Amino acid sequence: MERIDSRLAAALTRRRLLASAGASSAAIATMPLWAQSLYDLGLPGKPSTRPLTTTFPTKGEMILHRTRPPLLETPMEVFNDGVFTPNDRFFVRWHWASVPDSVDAASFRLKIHGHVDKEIELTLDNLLNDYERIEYPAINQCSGNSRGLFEPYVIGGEWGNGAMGNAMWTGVRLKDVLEKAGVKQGAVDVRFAGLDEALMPDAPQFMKSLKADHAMDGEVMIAFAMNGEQLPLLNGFPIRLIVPGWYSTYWVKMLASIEVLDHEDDQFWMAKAYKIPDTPNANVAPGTKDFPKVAINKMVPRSFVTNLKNGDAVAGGKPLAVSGIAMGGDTGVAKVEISTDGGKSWAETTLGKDEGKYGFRRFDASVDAPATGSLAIMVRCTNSDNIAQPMDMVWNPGGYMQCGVETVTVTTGEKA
């Protein structure tokens, strides 16, 4: 059996590992916003600047949306540096404000219970040493990534495009852990809960479920490492669930409980929250209220230009380098195309190394920039199932699953 390297193993068994995130949040709340630089998310028709902060533990410079619970967005230029998002720049999203500011790794236990042959509790040492280790890259993307760009406006966290990240995750198969407990015949759902708690006693604990067959597919992971290092506290230390190809609402952080159910999970976060229109790309006409709904699930193809941003001034009359990242959703990237004539014609880009079907794929291209004027660059991904991004941005009242073709417009001429 392969064992995790000694450096990571030592880090994962150190007691009271990280500094207090709560203290940092309080510090941010009392800082004058004018003491921080601002980041423009380009949100349409509304104030779009947000403060940048370096105050959160284990995090570099991040876009601050909220302190309690922490909502931190990755600046888009970070994605231009490579297909793997650094841990210290990886976005953060919690549902409830009561997030532990430290975890005692030595006393931590993962409980597996419910419709099983025997209830078990696993230590971190068990997870590190008693199961086969697996590793793969996967994109963690908030269901509401890009919600701030929806037109017309929808209620919710107004993310730009940076509520996403790609990491190399290391851990063990959920399937192997469930088999240790023995899943009984008639299992329907598997429910996951973390250490975060609601502040109000009548608020529902954040829990998410997968169908039993999905939970046992051998790909869903209990991860203890991220890009070769221990999980940051804000990204779920000591362990979290990885559900490759699915939106991050299912990627439960600080995973502490796995319950096998003999019935469909009917608690709030499955029965009522994170519902999308049961339509292609979860798209309905703005203002639509009555439509069939399903629980959000698989991700869809997206692509982004990362070396340029709206309003950039570039040299005209010569080739312009364009590069970025793409995702296939729940499968790999087959091709990425670029258009400079409003989508009338498309040219394929050059794809970078395929690190794995669930991760980002880099693309590079060159376009002719006019001597003067403006240049609108559109980018479109088609995945391995031959599903392409829709030309138009989608809309639904939850602000979920944005996937329309992105356009970056630059000004050409004598570059200053």
Ligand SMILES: Nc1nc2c(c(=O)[nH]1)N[C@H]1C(S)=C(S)[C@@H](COP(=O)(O)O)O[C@H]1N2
Contents of the next structure:
Amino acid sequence: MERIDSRLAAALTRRRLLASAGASSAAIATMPLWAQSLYDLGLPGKPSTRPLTTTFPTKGEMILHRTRPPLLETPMEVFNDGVFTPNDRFFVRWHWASVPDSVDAASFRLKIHGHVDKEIELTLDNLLNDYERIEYPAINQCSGNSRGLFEPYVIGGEWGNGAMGNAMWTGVRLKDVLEKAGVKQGAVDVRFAGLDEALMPDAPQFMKSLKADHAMDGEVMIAFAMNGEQLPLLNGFPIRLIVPGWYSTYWVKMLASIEVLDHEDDQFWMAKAYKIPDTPNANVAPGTKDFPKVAINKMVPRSFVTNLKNGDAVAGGKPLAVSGIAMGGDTGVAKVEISTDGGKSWAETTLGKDEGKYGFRRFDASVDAPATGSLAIMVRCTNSDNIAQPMDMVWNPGGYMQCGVETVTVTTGEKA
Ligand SMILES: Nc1nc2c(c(=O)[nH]1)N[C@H]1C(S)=C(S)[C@@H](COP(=O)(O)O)O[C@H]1N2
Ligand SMILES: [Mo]
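Switching forms now, from the form predicted alone to the form predicted together with this ligand, please provide the structure.
All chains and molecules follow, beginning with the one already shown.
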């Protein structure tokens, strides 16, 4: 068993999370809007710009959707710098405004209870030292990533494409921790809850569940490090659940309670929220309300051009370098193709290093840019289960699981 490196261990046993010192809501609320620059998300048919902010603790420049609870989006440029998303640029999403602004690492306990042989409480030291450590890259993507780009419009957080990020996660197997408590025969679901609580007495605390066999698959992780550092408070310090290949609604942050259930979890966040149409890519005809529903689950392939954005002016009459990132969903990326004729013909791009099937994969290509005019560039990812992105954008009333082929249109000519 490998011991966690001392720098990380030291960071994790510090009594207080120092970085949270400036997290007071007052500091955030008084931020003058005029002092900020704006970021254009390209949202169709509605106000499309959002302020850029640097006032959130442990975070660099982020696109501000909401201050309380914080909803911060990663600018697309960040994804052009590498397949790992830096912690200080990693998107943030919480459901309730009652996010603790510090967590005492020394007194923190993770409780495993419910349908188990014996209830246990683990300290961070236990998690750091008593279990085999695992590590892999995985993409954390909000179910509603790209919701703001839905046409027609749907209600919800108006994300552009930046409610996603890829990190190297380090932690322990959920399976090992569950085995320590001993899962009893007849376990159905395993339910996870964090330190954040609902504000109103009758509002439901955020909790999510996995089927017991999924929880025991040996891949689902209780992570205490993200890209080799302690988790930022806003991304779930001190520990969070990693469910690789699945949407991040299941990736419960500030994880404090794991409850084994002998029945299906019927509380709000499983029974009512995050339901998608039971159709390929959760797609239904715009406006459809009645359809068989299932709980959102595994991710699907997507790809994004990151070195160019809509409206860029590029040099014409010569080759144009196009690069970006792709994800396979719940499996690896097999290929990324590129088209400049509206999807009639496709050319394979060159894939970058495979860092692990659940992470981003870089792609590079070169296309011919016409001397003058405009050039529409489409990219399409196919995963190793031979599932390709659909050509058309998907639609459902929740604004979930967008995965249609993206197009970036640039103008060519003398200017560049
Ligand atoms: N405790 C807790 N965990 C949570 C949530 C939350 O509100 N509370 N939101 C979930 C959702 S919907 C998303 S998209 C991810 C966002 O993770 P991030 O803020 O680290 O990017 O956290 C998930 N885990
Ligand atoms: Mo989410």
